[in-house]
Amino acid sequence: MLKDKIKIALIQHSFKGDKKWTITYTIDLIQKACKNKVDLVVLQELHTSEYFCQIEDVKYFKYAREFEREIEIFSKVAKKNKVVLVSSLFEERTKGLYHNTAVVFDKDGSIAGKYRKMHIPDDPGFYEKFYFTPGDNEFSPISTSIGKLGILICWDQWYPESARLMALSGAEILIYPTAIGFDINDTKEEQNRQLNAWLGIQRGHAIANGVYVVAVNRVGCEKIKDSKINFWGNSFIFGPQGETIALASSNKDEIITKELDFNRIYEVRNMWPFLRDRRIEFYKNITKRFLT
């Protein structure tokens, strides 16, 4: 269980044109957030670089070779600022084997745990299967000095199974580093449907599990060759009844800081005991691909 109250900071920003400047900028934002005596800072998906998965190009595998160096950088940042830090990095596990990996640092700079993205998309503009091997970790929370954090990544957002398993394993907050945006050729109506679906599915995870749900998404328009994505921001914090605690803009770099009271989970789960009433003896088929 997390301590009764924590202060969390979400850092939403655009890519700054190159990795070095983007990392420097991100560290500056972390330091600014920590002036508010936060316990937990969450960064967006693949926050050290552009979202290179818009195209398939082997040259981007070189980014993964910087994994250990970036771990050293953000370990020092966590230790200096005495904060639990959720990062999202491109990992080279060995030559030719790569993951989209969230590394969680504790307040002393030690690695509390890693989560390798489990659900990997392959859509126009999001060619992640070319770069990332699916994670082989369980959907288990990472234990830190402030409690258990249910770390998931972006495409995992659409799967109620992963959210449920994290909650059943004791996570009281689900955290999703994210990189998602609009195809600029979509109509305004379609863009609104996509954004509302994205917000809606995650609000549902909060309600169904009686937990806090956090997502940190990038902003800005990124173009690589003929592909262009307008990242839609809207980083958020939802409470255990799906209430909106914080919602960022669609186009600005922002630091969102809020205090979360985990006594709310007791209140909500006692009022709506969804976990108590689960008919687990009838759920065996959930592990099948399809039933007809």
The other form holds:
There are 2 protein chains.
Amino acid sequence: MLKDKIKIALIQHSFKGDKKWTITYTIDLIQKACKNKVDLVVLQELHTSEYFCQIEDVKYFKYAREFEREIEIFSKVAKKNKVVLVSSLFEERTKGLYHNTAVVFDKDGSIAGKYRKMHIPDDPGFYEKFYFTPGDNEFSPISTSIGKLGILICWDQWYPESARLMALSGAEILIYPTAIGFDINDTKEEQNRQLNAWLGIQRGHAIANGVYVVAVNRVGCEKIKDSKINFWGNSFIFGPQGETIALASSNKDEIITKELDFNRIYEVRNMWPFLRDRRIEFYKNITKRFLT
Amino acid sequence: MLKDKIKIALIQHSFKGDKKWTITYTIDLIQKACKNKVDLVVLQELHTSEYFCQIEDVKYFKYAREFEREIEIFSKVAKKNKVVLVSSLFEERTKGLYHNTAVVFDKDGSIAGKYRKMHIPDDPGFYEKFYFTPGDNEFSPISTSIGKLGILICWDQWYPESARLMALSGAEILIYPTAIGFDINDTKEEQNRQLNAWLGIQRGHAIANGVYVVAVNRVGCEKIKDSKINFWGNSFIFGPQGETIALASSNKDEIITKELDFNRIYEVRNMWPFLRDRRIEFYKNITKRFLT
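Please show me the structure of the same protein in the form predicted together with a further copy of the same chain, now that we have looked at it in the form predicted alone.
Let's see the whole complex now, leading with the same chain.
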């Protein structure tokens, strides 16, 4: 359960050329957002650096060695601003074992929990299987002083299973730090289909589960060697009927602040009680790879 | 697997005042659709009668006694028009045991298979739990001469589990005969949210599974005693990225005919290979009612 109402801020921004300046810039935006008395700030995927997974290069593993130091930095930011903060960092779990990890800080700066990305993509420009070991955590929400947060990361957003499991574990809000963008070689039509598919799948999770869904995506063009991604922004908040509560631009740094009313979940779920009618005795094959 | 390309017709219509005239009218529309050389015709939920579940009354069980006779009728229609036909009928399985059942006829008029609705709704104006025993079939597609059809019915459409299980069983098209409408006492905003939620959840299934999704909904206003539903039509075809291929009106009888290319599923799934990365070893709790 969450507090009845929370004020949330989504921070969408471009990479600022190096990690140090990007972190400084992000902290500045968090402080700006917190002047508006928000309870919860959500940052985008791997917000401290460029999206290095555009290419496979061992040199980027050094970023993960800064995991503990970055935890210290953002712990202090959460404490100073008395805010629950969802960060997304490159984790070195031990030498040679790395994760794409969301760290959630509570208002006192303590670590409320970590979530290691479970579904790892790998396609041209998104070589994440090279960098990140798939998480070995359950799909369980992270408890904070403002309630349970269903933290998932990017590629997880395409899977109804992870959304459902978070909701069954009591999450009333799903939160996806994200890095997704346009391939500039695709046609405008294909780009639109992809953006709408990304919005559409997550709207589906909101509707199926009667929960709020939030995604914070990178914005801006990033180039590494011959690879280039135009991150499409469009960070959003969907309500428990899938209605659009906020939608950011595709090309600008933005702070989006909204108050969310979790009593609305009663109304929506009582009207269309999907959880009541699940045929759980017929779902066991969901755990199979394929059935033919 | 389906044929590479099929031509599908969706037939959306209002109730014509009695069963006999409604069936005659429907057969006429099927024949009209088949002049266009379609492979597959899909009808709406409980298309032979009014949507009697608006109220609870034992008198309607007599409709289910006509199940075998209606099978004969639509078998002949399928054979005469050499078309695969998805009908949606009120089934008497034995005395006092009833189902909401889709019967699929192959082009030779034989029964390709039946699907008994698994998720049964019950809310004001939709008292289906009074009439229909929940199905006891697996979520398996029905094999026909044009390929495997993932037949589901109405309330099933809110469940990512049934869509996923059909896709894992090889269905490349999900087909939902449907009866859903506006409560005229709701505000315009609420009506819009509901319609968009209905479209949104099914768009989500298309995207999550990389399959075509088709729904055929009733249209027109039906009144029984003090209950009234304005069925919202909007029958649709979504492509495997969730893109809208066809969308019917909210208030007119319509035949929608489109050719679907199942090779497109290769392109979409190869580009975004969601099936590759499912973390099946972590999904077992989907079979639980709730986890707290």
